[in-house]
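Presented below, as structure tokens, is a lone chain in the form predicted alone.
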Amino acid sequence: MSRDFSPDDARRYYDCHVALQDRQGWYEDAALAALTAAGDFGTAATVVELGCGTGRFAELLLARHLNEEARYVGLDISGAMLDRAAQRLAPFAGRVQLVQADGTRGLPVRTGGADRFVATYVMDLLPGDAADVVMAEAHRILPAGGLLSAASLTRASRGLRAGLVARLWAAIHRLAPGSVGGCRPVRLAPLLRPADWDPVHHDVVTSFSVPSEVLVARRR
């Protein structure tokens, strides 16, 4: 999804790796638990999660974070990772929706049929024109007031190592994107249209020396 790695590349290697995705939270969980603890989930009737993968975050939320009457709408460009997340989201089957969808084009979930809207490092797969497709897609879905929650690996480091980290990261992207499945560090905060999200929660955290950037914003 950058310029090497198109939407087919990213099918087929999440295809390939679904196994992969559940082995990530090393540096991921970190980010995730500052994510929940912005994200005002327990008040959520309907959560859309763009990238969902197999589910991990997904069953997080409905076993923890959710009420009993919210609904969850999962969407992913792998049928894979959703077969995987169908399995592992069995015991909410009532609740839950996963939808087979590119991030890159308009997603498949009603204006306004949607009160939080999740990507939890999915724009950092995609290219500066996607990410502004899935933030105007984010504004459309939500209400007023609903809240976008985003989390990605970013350059926006603190620390000496970890900059180093996410400078190599791009260096290895650049070079063979598909050896890290399309993803390199992104800046999550210009994507804000002032016009459109009023910010709640910035921060960086940073796990094993890979920074991850958590971002809450409420749709104006």
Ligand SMILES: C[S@@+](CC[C@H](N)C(=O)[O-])C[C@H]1O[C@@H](n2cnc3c(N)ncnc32)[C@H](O)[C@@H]1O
Contents of the next structure:
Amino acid sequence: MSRDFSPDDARRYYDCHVALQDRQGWYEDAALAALTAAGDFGTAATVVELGCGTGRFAELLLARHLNEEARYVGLDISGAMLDRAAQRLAPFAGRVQLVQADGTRGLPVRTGGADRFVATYVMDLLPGDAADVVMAEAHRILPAGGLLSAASLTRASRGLRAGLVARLWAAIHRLAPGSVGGCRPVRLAPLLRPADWDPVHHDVVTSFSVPSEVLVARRR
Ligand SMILES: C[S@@+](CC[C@H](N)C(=O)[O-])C[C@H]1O[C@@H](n2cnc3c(N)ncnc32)[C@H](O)[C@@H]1O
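Starting from the form predicted alone, produce the coordinates for the form predicted together with the ligand.
All chains and molecules follow, beginning with the one already shown.
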């Protein structure tokens, strides 16, 4: 029987697994590369990232993809993750803001306050219909034309082995969600309400047989 991994469960888990989170590149990095290629970050003025974790993706964006004036706001429920992100992003400190926030409860960013919204490997651990709450918040925060960039574990896998891995992962999550950090394969594309978003890029990237969905969409 599956049970939700609550925001409190997530905070407790991620507060204790900072170093482990930095070792997830073996299945995340190929998807993150696809996301940066499609996300047009070079023209961004302000990036908001939900579930910024240790700041690994932020460091990549700030060092290689954002222009020198662009600002970055990282949000995460875990204080320990934010502490690690602050260390890592210290060279960019003047352009970086890190805030503790629970994405299931609305986000501390003003309406129209950013032109990019990023969520990598966080939609796949939100409980219940919280991913819809995040999508509504992304829509509120972005102005028309702003870009949403998301990656997650996915059930939309291609190929036999990736499909088996996704089903096995989902089964482990049903039995013991904490053993996989609350993450389970989901589908991102159905979260896009046609009245709110135009898809720009949608793909499944498989790394070491773990399938990730990569989605970029433009706010209408
Ligand atoms: C699987 S990690 C991914 C971290 C990073 N985005 C990456 O791709 O490496 C999930 C992150 O989301 C954060 N998180 C989990 N639930 C959250 C919530 N309800 N609100 C905000 N952050 C949350 C965790 O603390 C953790 O840093």
